[in-house]
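Here you get one chain, nothing else, as structure tokens; it is the form predicted alone.
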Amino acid sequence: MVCLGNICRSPLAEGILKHKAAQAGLEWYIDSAGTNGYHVGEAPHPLSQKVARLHGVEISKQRARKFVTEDFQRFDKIYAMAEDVVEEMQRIARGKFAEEKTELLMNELNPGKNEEVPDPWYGPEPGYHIVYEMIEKACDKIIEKYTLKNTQD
């Protein structure tokens, strides 16, 4: 899960997907990162933590890290929160960008629409609730997709 700073959207996405994967009995390694590195080592935004906690998801122990080229080797799938994030991932990875592993998160819910998860950083708390709901729906779809795939294999 990748966003700009790794303190609002992607920590929520990491926490939500980890929570749902555990509930589904899936042993996935899920992580998040940011493309700009401004918040490396910081905990998620207090409002991201608050909204997650309200839904029974704990993200307070996460720490922001910077997206690196090696993430394309470490992960089977990389979800970006927005197009500008994908562009930054391409810039960081240069010739090692793996398009086949990269997808906008909301395309899981609405394939091909290239909808973005808005950055709630500059706004009040209600924006964090909207972002949580968007990410949760996409994560539900991911769990559904891969649990169905596993039962068919």
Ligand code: 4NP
Contents of the next structure:
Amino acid sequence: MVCLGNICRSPLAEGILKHKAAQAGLEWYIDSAGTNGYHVGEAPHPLSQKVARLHGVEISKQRARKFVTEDFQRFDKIYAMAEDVVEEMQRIARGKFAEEKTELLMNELNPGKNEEVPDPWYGPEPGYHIVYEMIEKACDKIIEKYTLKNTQD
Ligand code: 4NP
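Having seen the form predicted alone, could you give me the form predicted in complex with the ligand?
Entire complex below, previous chain first.
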């Protein structure tokens, strides 16, 4: 799960998908990162923590890290929160950008719509609730997709 700072959106996405994967009995390795290094080592934004906790999701122990080229080898699927994040991932990866692994998160919910998870960083608390709801719906779709796939195998 990748955003710009790895303190607002992608920590929520990591926490929500981890929570839902555990509930579904899926043994996935899930992580998040940011394309800029401004907040490396920091805990998620207090409002991301607060909104997550209201939903029973604990993200306070996460620490921000920067997205690196090797993430394209380490992970099977990489979800970006917005187009500017994808552009930054391309810049970081140079020739090693794995397009087939990269997707806008909201395209899981509405394929091809290229909807973005808005950056709540500059705004007040309601923005974090909107972001939470959007990410949760997309994560529900991801879980549904992989659990259905398993039962059909
Ligand atoms: P995020 O929000 O990408 O959802 O973590 C941001 C947090 C910090 C900055 C940008 C976006 N920043 O430039 O410091």
